[in-house]
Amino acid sequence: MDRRKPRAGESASEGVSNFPSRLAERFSTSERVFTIEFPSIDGGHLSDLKSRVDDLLPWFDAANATDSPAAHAHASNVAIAIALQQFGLEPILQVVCRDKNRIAIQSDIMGAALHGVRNIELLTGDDVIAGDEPEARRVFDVDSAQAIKIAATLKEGRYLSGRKFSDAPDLFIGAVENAAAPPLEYRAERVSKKVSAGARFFQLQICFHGDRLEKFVSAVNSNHPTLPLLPTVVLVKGARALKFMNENVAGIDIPAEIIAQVERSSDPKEAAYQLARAQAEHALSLPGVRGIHFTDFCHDGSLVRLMRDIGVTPRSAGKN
């Protein structure tokens, strides 16, 4: 990763703010690429926070500074975005519909821009009654697509108003999908549409069908052969995290025998652990599949594990 040293008299984000994507020019390479789902963070110091970072730089080209996730309110995107950036780790800078209206995006993004951040990531968001504030208002003033779309306005410098500004940012639009929801043979085309508008790579939805996978992965690669696809692989302490995502999360369909294999095993944890493993090999042997977007609910120590179990080497012994 360039980690190029602010000159003189600026700001550490003021010394990457005219740098493009990163991770763009990660996807225009023959190198895998990992992201990471960031944790959530409620309180602290950013002390903490760099901690989590410095365990992850080694390992991982991109993190997920998520939106409010599970329709849950933590620190805000763009804070943990600008911080990740500061303290090394390209930020990719996830923005929900279920909250903000058209200007609150275009807000977001331009103040995220104003320190470097460059990723950009829209995407509809977990319904409010998923959270813990179901009485919260819905949003939705435009979907996924439209979202898309204003960030590539953007991108060309003006607002939706028609109102123009000066350097604008130079952003890497990304989206996300969902290759396991019914109606199955349309998520594809979904994917066009959101090309279309605008995005230039995919993070997946997490998905327990490695069938229903490689269909979409075969069809989006049709239509789109350079399009970065990175499905998601979810680490889990066993068969009740399996069983609660079943249940609660929408958009995600376990079947029954996965999540019985694990529950009868000697040690679920281990289970669970081969489980992902068996999903992150899958997914990179699949043609359009650039790599694994990365969700650990374990914390200790089984995702470095996974990592080098999948030929991964970390940086600090000689990737670059």
Given for the second form:
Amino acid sequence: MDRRKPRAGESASEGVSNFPSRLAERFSTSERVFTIEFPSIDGGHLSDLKSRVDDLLPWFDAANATDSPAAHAHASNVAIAIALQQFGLEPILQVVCRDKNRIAIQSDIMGAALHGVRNIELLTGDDVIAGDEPEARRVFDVDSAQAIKIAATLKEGRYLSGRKFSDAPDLFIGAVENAAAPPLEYRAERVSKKVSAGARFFQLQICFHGDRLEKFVSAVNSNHPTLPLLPTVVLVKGARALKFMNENVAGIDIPAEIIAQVERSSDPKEAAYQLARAQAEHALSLPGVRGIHFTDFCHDGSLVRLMRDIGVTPRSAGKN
Amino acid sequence: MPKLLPIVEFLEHGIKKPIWDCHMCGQCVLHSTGMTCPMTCPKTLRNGPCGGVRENGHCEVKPEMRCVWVKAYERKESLPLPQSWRDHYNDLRPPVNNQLKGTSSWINLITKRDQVTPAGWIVESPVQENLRAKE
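Having looked at the form predicted on its own, could you now put up the form predicted together with the partner chain?
Zooming out: every chain and molecule, the one shown earlier first.
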């Protein structure tokens, strides 16, 4: 199967709305799955976006079309997801609860689905104070578990109001959980709640506490043995970025010894790389972990190096 | 009855505001959240904590405040509550009915108005039962 072939175009022209998610199909195999946080787009042209997609295509099964991450306005989640779909990179449409009420959330999902987007990931979203417009009104009309349930309702062919429609899209619904944020003991239970609401795969927040990740994954895996988990590994250039994350990104705590280890190294950039590599290898060794979600702040080829180092070969080299 | 409504609302708010910082959402779930009001969460989350809880258990939005859901998780065990209340902690709570804001949740409980969910919100009971069985 030619994985680069844009499926949306084909399906739209055939008038088929009910084809499944390729990401779901990938999870149904025994192969590892790798996803990537698609960079936020502030402006420019679709052609710039295409060249980024072309770089990622040989390596990744899907890319997150983010929804104004860290409460900074960017090109919209739906527009990016549609573009990714057209360029042949399977999108995961993220929808956060911060900016949209239940009506707008449903419109986002159904609008994207119309263009063939199948993977929908619902999350709470960073608060407006995390962004560059902290004076904005926060919405949070629904929370992430409710949004998941609403997406599951759309998958069954009805809006939250009960209004029915035909040719319901075969959505593949995902969620996010933070394995390392308090209350630690409750995080795995919260996964169960989201599963009962309709979530079928999870991407996990960046985590610098290997022990917490291990406990969390083991608890989730014993409750939901087939639920695919994708921990996030972040690639950064050095200690400064780690410090920034530790101080400014709520929910991400980086132990001082990890930052010191990178900072004191004779080659901090290499130390940061090796940290990410060790995290990826550790995560992949855990039962229930089906792959890795990457966030790349380096943009210098480190990501491809990491993929090769953890044993991934690009698709053009023969791997399907 | 309609004439009594404002009096009941006034009474409820008078009691619940000082104790729980009640926001009068009109669909009270305090019993299932360790007597901690989820509407005091700056994101008004009804189904558990967001991923932004700080290492010290404090809120992403208000760093000086303990996370409402961290508090709820502790209180549901530490307070002398009926087990049946604790069992509802991980329930999937439906979206808030914004039309009930400002009305008395006591009245809404009696009239079962607080249990009315949008027609599309159908919770499959077997899944919920399985989930409870696991807890």
